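As structure tokens, one chain now follows by itself in the form predicted alone.
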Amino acid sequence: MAETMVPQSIVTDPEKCAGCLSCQLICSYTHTGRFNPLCAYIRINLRDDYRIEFTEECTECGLCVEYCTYGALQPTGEEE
């Protein structure tokens, strides 16, 4: 498994997080060409406590802050 990493443009929220896995949807599929939350860049932990994490291979492309519709992930510089 990759390394985790947080990324400099990105701020996250766990606690906004729903769980909906749209953020690792979209990275999956930009990234590899399929809809695939095992191939993200990032990755959400649903147990025990709610994790945001980013692989090393992240590019900081924002596209999972567009899809998350629940805030929980937030451009650098935009919290609320």
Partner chain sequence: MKGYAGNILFVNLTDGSIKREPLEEAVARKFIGGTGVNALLAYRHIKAGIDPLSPDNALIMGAGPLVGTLIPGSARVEVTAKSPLTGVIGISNGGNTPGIMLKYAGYDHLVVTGKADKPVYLKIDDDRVEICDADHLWGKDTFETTDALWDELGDNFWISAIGVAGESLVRYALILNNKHSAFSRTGLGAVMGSKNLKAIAARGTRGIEVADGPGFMNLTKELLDKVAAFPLLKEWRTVGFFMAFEPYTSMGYMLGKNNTESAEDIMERFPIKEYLSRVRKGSTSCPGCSLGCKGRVEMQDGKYEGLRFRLSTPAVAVGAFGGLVAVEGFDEVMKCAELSNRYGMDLDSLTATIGFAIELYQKGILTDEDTGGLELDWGTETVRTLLDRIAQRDGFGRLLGEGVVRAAEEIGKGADYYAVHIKGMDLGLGLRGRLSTENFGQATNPRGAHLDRSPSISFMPGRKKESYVKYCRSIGVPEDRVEAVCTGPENFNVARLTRWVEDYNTILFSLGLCHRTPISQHYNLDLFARLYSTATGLEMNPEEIRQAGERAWNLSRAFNMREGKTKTDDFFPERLMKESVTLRKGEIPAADPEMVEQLLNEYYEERGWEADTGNPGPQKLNELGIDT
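Could you output the structure for the form predicted together with its partner chain, given that the previous block was the form predicted alone?
No partners, no molecules, just the chain.
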């Protein structure tokens, strides 16, 4: 499994994550051509605390931030 990394341009707030997986869906669709959450470059762990991680393949394209409507992913510097 790919190593994780910390993106410079995205701030996460797992407390706000609802587990909607929109981030994984848009990431996998855009970068692999298929809706495929487990192959996305962002990982959401649906076990209890909805931990958020990025894999080193993440290009910081920002799409996941755009599709997260729950405030769990925000651009650095613009977080609430």
